[in-house]
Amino acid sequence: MFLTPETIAILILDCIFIVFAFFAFVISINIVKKWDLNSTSSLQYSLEKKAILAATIIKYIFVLKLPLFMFFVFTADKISGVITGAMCAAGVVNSVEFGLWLFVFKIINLFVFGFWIALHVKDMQDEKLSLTKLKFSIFLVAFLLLIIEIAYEISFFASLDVDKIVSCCGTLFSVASASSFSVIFMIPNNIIITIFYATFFLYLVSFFLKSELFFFFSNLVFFIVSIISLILFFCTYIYELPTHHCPFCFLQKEYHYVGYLLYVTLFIGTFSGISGSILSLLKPHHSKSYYKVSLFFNTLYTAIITAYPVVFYIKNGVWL
């Protein structure tokens, strides 16, 4: 087990999450099975009180998971200083066979728990509490995803070996890499840039059409394409190096921690669009404010990321 003050803090929080999430899980099972708002029985009254308790637990788990995700990246980046070959968090994550899957589960759980919170807020605004069964049914799945993530995380820190020589991010994020995502580096820059801005244009069209289903898919596709284009093209202008594609190094001080700004704006923008669209499909009279939130943050992300190659060209007169 690789233990530092940072990893100990993460593992302690994981244990707390498991304990409290299990209580919420048990309550959720009872609510899904026995919830009946038309009933005036003592059982229903008890379930309503327990529902408030479970919702509070879930909200605090999400509130802690948001900064904890960034803290995990920070911790992995710090650990890279003691693992041979690792230059940033990428090398540390890749040093364990399932490290990438741990990262994927963390991102999925952020979206799932975030959507649960949005669904809960909408349910609390409904006098009939018509979404109660649905939101606690979703938490049953979210709980299993959380357990998988925590199991991966504990195994990840247990499997870290400071004596193991790992690949640096320059090797991992290149066409020569043996990893499963090395195929994307075969995409020419002009193709990925065309796809990125075409995707953003379709996103803008979906915004003006106000079609929930179209808006949902445009946000989902924009999130995926944004991550790929960031790695393939925009990263090189942040680093001002044509061969540096790491999506972790710009989280460091040398690049003014701009990565945190980029990832946060992209997450808020796409999450608002995805969750808001689903809520609107469930509740047709749901507030459309999520459209504006999504538009603001997705446009902000696009503007920031576009500024890097433009400024580079203005300063140097050439493209990388």
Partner chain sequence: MIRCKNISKIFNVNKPNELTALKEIDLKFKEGELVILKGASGSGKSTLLSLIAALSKPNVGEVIIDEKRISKMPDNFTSLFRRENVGFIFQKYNLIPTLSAYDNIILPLIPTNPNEKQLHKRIDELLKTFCIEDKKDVLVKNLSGGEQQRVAISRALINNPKIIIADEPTANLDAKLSLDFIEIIKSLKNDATTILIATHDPLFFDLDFVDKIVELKNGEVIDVSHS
The other form holds:
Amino acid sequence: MFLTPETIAILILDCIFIVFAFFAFVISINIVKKWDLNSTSSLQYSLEKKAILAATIIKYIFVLKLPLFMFFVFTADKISGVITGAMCAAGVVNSVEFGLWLFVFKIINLFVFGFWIALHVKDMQDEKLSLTKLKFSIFLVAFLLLIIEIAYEISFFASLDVDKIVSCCGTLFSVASASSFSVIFMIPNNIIITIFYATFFLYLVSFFLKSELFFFFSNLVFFIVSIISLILFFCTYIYELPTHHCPFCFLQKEYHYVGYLLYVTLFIGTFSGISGSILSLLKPHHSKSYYKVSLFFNTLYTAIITAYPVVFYIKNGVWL
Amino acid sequence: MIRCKNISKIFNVNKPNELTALKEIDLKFKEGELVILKGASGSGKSTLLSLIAALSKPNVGEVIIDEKRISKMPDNFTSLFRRENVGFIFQKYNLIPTLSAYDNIILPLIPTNPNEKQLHKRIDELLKTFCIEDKKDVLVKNLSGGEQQRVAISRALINNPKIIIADEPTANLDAKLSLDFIEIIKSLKNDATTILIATHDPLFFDLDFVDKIVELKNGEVIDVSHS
Amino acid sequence: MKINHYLIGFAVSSLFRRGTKSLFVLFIFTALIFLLSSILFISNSIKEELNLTLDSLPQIIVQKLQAGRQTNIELKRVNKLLEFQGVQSAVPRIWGYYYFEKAGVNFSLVGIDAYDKQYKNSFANIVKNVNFDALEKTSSMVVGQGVKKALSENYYKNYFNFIKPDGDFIKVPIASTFSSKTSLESNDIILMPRSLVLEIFGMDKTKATDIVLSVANPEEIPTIAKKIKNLYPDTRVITKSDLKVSYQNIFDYKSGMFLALFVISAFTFFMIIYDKASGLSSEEKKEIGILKALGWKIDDILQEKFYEAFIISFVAFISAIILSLFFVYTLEAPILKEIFIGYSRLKPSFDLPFILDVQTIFLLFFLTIPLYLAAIIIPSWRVASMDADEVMR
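Now the other one: the form predicted in complex with the partner chain, given that the block above is the form predicted on its own.
First the chain shown before, then all remaining chains and molecules of the complex.
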């Protein structure tokens, strides 16, 4: 077990999350099975109250998970000083086989929990509580996702080995690596850039068409393409090194923590797009303001990420 | 319009101390009516009022107000309904004694995050109407019974309610203050507010502006008289 | 979303109206954060101090072993060691511990030679500042500040009488005192000419305590260490990274113990808060009933409770951090530091270097505030979802 004050903090919070999420899980099962708003039984009455407890617990978990995600990256960065060969969080995450999965689940859960809360807010606006059954069914799945994430996290800290020599971002994110990434690295830069801006264009089209389903998919695709193009192309301009493809190093102080800005704008932009369009599909009278929020943040992200190569070209007169 | 549709309320269901507080009550009150609920203590007056205000739910039947089935609404929405439509005057005032008169009066509006200017205007109006302007910042526990009563009424009126519910409003007042209270009720009646008063104070029984007197006994309606 | 300052105002007044209860919670929460932040501040500082010490350690130390115990090493091996490729310098060290019975402390006696290459930067500085020729001529010593204090407490103001192995006294005058940037190591040190150290310990003149090497390319250290081991099978070769790891291990073990203790006290805290938040007076119950009758939603009451918790946490957090900064860096963490370092009796006291980083603050936040919030969720919900018709009875 790798115990530092940071990992202990994360583990304590994991324990709290498990216990409380379990309460919410039990409540959810009861609601999914027995919810009937027309009934005046004391059971229904107590379920209505418990639904509020479950929602409060889920809000609590989500509100903490947001900063905790960054804290996790920060911690992994710090641990990289102790693990031989690791220079940033990428090396630490990669030092354990399922490190990448832990990360994927963390991101999925942020989206799922965030969406759940958006759904809850929507639900509470209508006195028929027509989304209650749906939202607690979704939580049943979210709970399992959370448990998987926490299980991965605990075994991650348990299997971190100080004596093991790991390879870091330099080899991890390159053509030579044997990881699942390597295939993607075969794609030439100009195709990557074309795909990225084409996706953004597609996204803009979906914004003006105002079709929920189209908007949902364009956001989802934009998120995935953004992450891939960031690793493959754009981050080399942040590091000003053609061979450095790490999605973590620019979270560090040397790059003015710009990674946090990039990830947060991308998250808000695509999250509001994705969750907003699902809510609109569920409830046709949903306010359309999420379109604007999503457009603003996704455009901001695109602007910042575009600025890096452009500024580099202006300064140096060449591309990397 | 307030419609009580065949409601029953039973406390401690399936327990040895089971108690039927209300039995198959069926009542209709029109908008702007002043209704007196009459009966000895324990006759079910307060229980009926709390069901109408959706403070608790009937075991059988339902309460419908302006086509809203308020007895079927979830807790958060019944609160919202009260905040927007109901003003309460309780028997023991139910003020928070350690807060000032002003702080007590704004209580119903706190969750709505009201506009400061409008709020001040409204409170000043109320304080003036009930002649307690100089008591604004005095802690409620330091006020006299009559002053507390006026603070409680101000609080009930702060949200411009459509329905005012009063539970034994004169039980703790002397004869003069009770008459003052009746004057206040009379003036409210002119604003087309529905007023429900549960009381066994005979002062209320032969007022000429009362629209309806409902008499309860052991949880059942035994008489409805129109004046 | 607009912040509802009426609700915040109500939360503040609600805390004041239940003054004793709020103060009690505030007090234990502050105490918890204070304890934790003090531990973290001290451990950060000691870590920093250790790192400074470790940086100034020699790259390789060669010791001779006999029957499994360390023994003095022949001086003639120095030249052999210098012949290894990559070795920049090899310096024999003469040093040892001298137990001063009256004060019950150990002094580290270190023999120095102005013409030898100094193996530690801090010593090199001292040698530069002190008139070494005079030291040699008068057979006197330079002492660390901690030593000076221990001596003068026992009325040795200007000199000290060392007892040689054969029982004879040897009187050594104090030429001056010194301090270095890492007070952890320099406090118990006495520097004196080599010949004097040899005499006090009764050591053979052809031998040294150990030999320290410096290597031009740090990458070569493991290879050179291996070669030395092959040449002299009776030696123990210690590299800097070996030392670093063992220091780190001891240190992590200690802070780990404290964190285990913290987990227990955090759990206790959780239970106390849970209990306090659950135990409602009839007055409070009535108040909630009134609020609900007046149209407060369950969510409004929960929000108000959250504001209360936030105010308490914020006040406790800020005041605990200020208190522990004062405690650790102004008062030098009495009691707590001693426990943490563990050898206070033998090592004279030292200053903690000031370190405060954002990450520690975040860490403190995640270790404390969520705990408090978690403890109040269920009790607050219970209160908020009570039936409001209580007020009508």
